[in-house]
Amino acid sequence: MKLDLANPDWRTTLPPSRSVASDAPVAACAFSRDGKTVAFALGDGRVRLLPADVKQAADGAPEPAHQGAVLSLIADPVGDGFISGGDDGRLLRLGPDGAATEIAHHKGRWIDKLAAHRSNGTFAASVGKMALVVDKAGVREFGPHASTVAAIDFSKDGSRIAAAHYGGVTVWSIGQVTLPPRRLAWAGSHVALKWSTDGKFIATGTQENDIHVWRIAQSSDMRMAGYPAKVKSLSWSADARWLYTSSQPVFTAWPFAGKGPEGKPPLQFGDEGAGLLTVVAAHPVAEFVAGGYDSGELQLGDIKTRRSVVLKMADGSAASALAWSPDGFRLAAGNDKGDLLVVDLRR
């Protein structure tokens, strides 16, 4: 993907687009697999489904999938739709057209986090202080941890997963379910994981307005302090040369080629925004980087050449979700508000 940012049409028209009101904040946003279709979980129950393509007309609002906020949502890894979970404790499986079917059901608890394994079709979710993995054998769980589940990620083979909580993260086998755990500790509450795109790292942001960082196969681990908030959203590129961060008025990337961050500042790069990154995804394929702000204000971001343009203007609203597209040419987002945006980036 080529996306020139130095061109100075990028920094003075904004890409086509598609902007939707939904009148419910937005919790996560996900493409299907195929690409054809992204989908915003909102916090009035519903799935609110939308064609990929700007120029397609989008369809009717949809019935409400869950009897409360909806909390996670995930490309489904086996089909063309999408993997929710509510504060109803309903796992649901979405067709791309809407049709609900039931997982599972924990009845007085939250499924706040999702996280899926494309190439092996297995995906994982929360539940209080266990992790649900569901694959071909059904549904198993693995727990209790030290408190609840506040994130959860895949290895880059699929048959582990890690899970944040107070005190660390424990990472599970799920092939070999007779393993013990493995304990990462740090002391403190891990409010968000991320495992590298080449399985040598596990990243969490921490209460204490930090990440932390384990290096896999030495048992190893770092501290990144300074940062003004918390840090909510962590996204590896796809290289895993670079842990990009929120909670920062412009691009942080933290450099991990060689040996690796120890000793150095992280890279910053990019027009300052309007307040704070409040999320932050890195382009699937290509040296991009999307964030959004607690402003609401929306950046694409190269690191390749420094650079970085504004998608979307600052409105206020507090962007609270970002998701790339399979082939990385369109970006869809949303907000506090309920605003759904989907951004072309084809030119």
Second form
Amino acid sequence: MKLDLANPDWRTTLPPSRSVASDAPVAACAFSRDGKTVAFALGDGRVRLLPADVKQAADGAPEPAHQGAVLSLIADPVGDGFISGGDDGRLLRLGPDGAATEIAHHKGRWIDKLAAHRSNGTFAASVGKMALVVDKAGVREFGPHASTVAAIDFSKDGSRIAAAHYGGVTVWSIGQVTLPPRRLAWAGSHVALKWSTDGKFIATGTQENDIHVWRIAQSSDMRMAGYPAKVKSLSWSADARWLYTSSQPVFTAWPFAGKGPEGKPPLQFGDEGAGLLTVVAAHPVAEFVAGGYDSGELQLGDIKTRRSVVLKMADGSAASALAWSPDGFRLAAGNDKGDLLVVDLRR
Amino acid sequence: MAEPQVPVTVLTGYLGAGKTTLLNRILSEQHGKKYAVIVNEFGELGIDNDLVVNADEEVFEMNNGCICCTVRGDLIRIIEGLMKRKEKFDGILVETTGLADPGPVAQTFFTDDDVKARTRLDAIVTVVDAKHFLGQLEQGDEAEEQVAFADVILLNKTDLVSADDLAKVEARIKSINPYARLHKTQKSQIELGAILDKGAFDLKRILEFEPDFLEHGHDHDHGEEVASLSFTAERPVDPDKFQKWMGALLQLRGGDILRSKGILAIDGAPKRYVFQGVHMMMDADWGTPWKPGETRASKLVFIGRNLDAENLKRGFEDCLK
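Now that you have shown the form predicted alone, what about the form predicted in complex with its partner chain?
Below: every chain and molecule of the assembly, starting with the one above.
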């Protein structure tokens, strides 16, 4: 992986990119598993597909896939298309050409959170108080939880899912053997959740602007306070040494190597002045992190050298979605105004 | 980011008071506006042009050590989701269940930064069943609290009671909350201007909304019941003392104080200091300037339960210069 942020080119020119104005807020974006297509979930019901290659010609806007807004989107874990969820209660599988098949329809409910396991082909969706798990065998429901499920993620080995809700997190075994769920309790409402890339920790962002992290093996937990806003975006580095968090003016990474972050301050780096980070996404392979600000600025950071470079200038529209290509050479970003951006980072 | 905040109207009222009828009236009127409607069950709603969202009332305690600090988690989530839609709304209507406490709904708009950035609480509209209200008061705190929280009250189904009984109900409502605008209605028939876009939580409009706000209030001693208390003063208020007293009061008694409002003449300040609160939450700002020669009178209003008039009066007076 070669992204040298010391290269002076980063300081003088923005990297090659494709920018498309869609006019509808972007709820999520994702690259397909084969890395060839990038998709944006839009507030007008459309899922806009663009070639990952920023020079390749792109199709125009498609017909809406959902009625209302598309609220969630991930790469299809078993194909080269995508999975989308909407406020029309529909869960769709989209081919690389955008052709949709309905997986589930929960009338009057929203499908607002999706997560997939990277290799076993299973994905999960939140529908009200329930979590749906979809695999070859079909759709299974887990729950109900104490409240509407606010976030969902898979364990590293794919054998469990964790659902965030009011009062904590519930961990379900999703294998064929039915085991009772495990409750990780912490008072208040949990609004974001990410299971660490090594499977050892579950981190949540809370309604009270804190982060809560549970150690799975020891059943111990910790709280990180002091954020000026809710932390709605969390991202673990590929090597699980760092937990990146939004809602700070610079990249903020809690150290999880060795004994963990207790008693240590987070590592902070990058250029202040762009506002607060609204989305962060750790690089899928290497030690980089991308961050989008409420001002619209996009930055790329390198935790080893603590350098950061600007990928997109502030434009007044908050960054709302970020995604890396599987190889880590391209980055997709969307904002509240509906600008779709794909950046090619090879220089 | 400077998008205008979408006004949110909360419709409360005991079971069967006429909330859904009112909601249908709002939606079926030819106003050319587009509303998002957050309801708890699918009733006979679903006017083509509007969006109906089905919600479970999820009341969350904030994990911040304050027991009366509760919010509607479902509202936070739904408002965030609505803002992801391309189409924008002229307003959001929230219908609560008949047994709901309006506190958490109102507090959501004081507490959650994302909700505050995108929306503003316009008014709490309570529909009261003229025939059954007095009986409902006996069945629990809900009917009383819904009236206590209200900015606008529809005293509905007036055709089902005698003039005498209606007067009794009206007097009882006034004893709980004399500051809300009261409209007598049948079948929830009301001009929409009377309930929408009232700016009842807009600090700039506190005076405009309540022209009799500065008239002399009436003190009651209802003990356990919800009642209102008001205090006036013509001596200027010491800002430090007031802040200390009010802060401690809301901290200790925030559970019992349902709503508070005030216009203060701060010693030496050219403008009115206005504030309003729901339980422990409070918003405050500078209001309009005092005119030359105008009587600089301060006024404070509390609506709540177990209010100790003597104690509050003394507390307020200690804040005066």
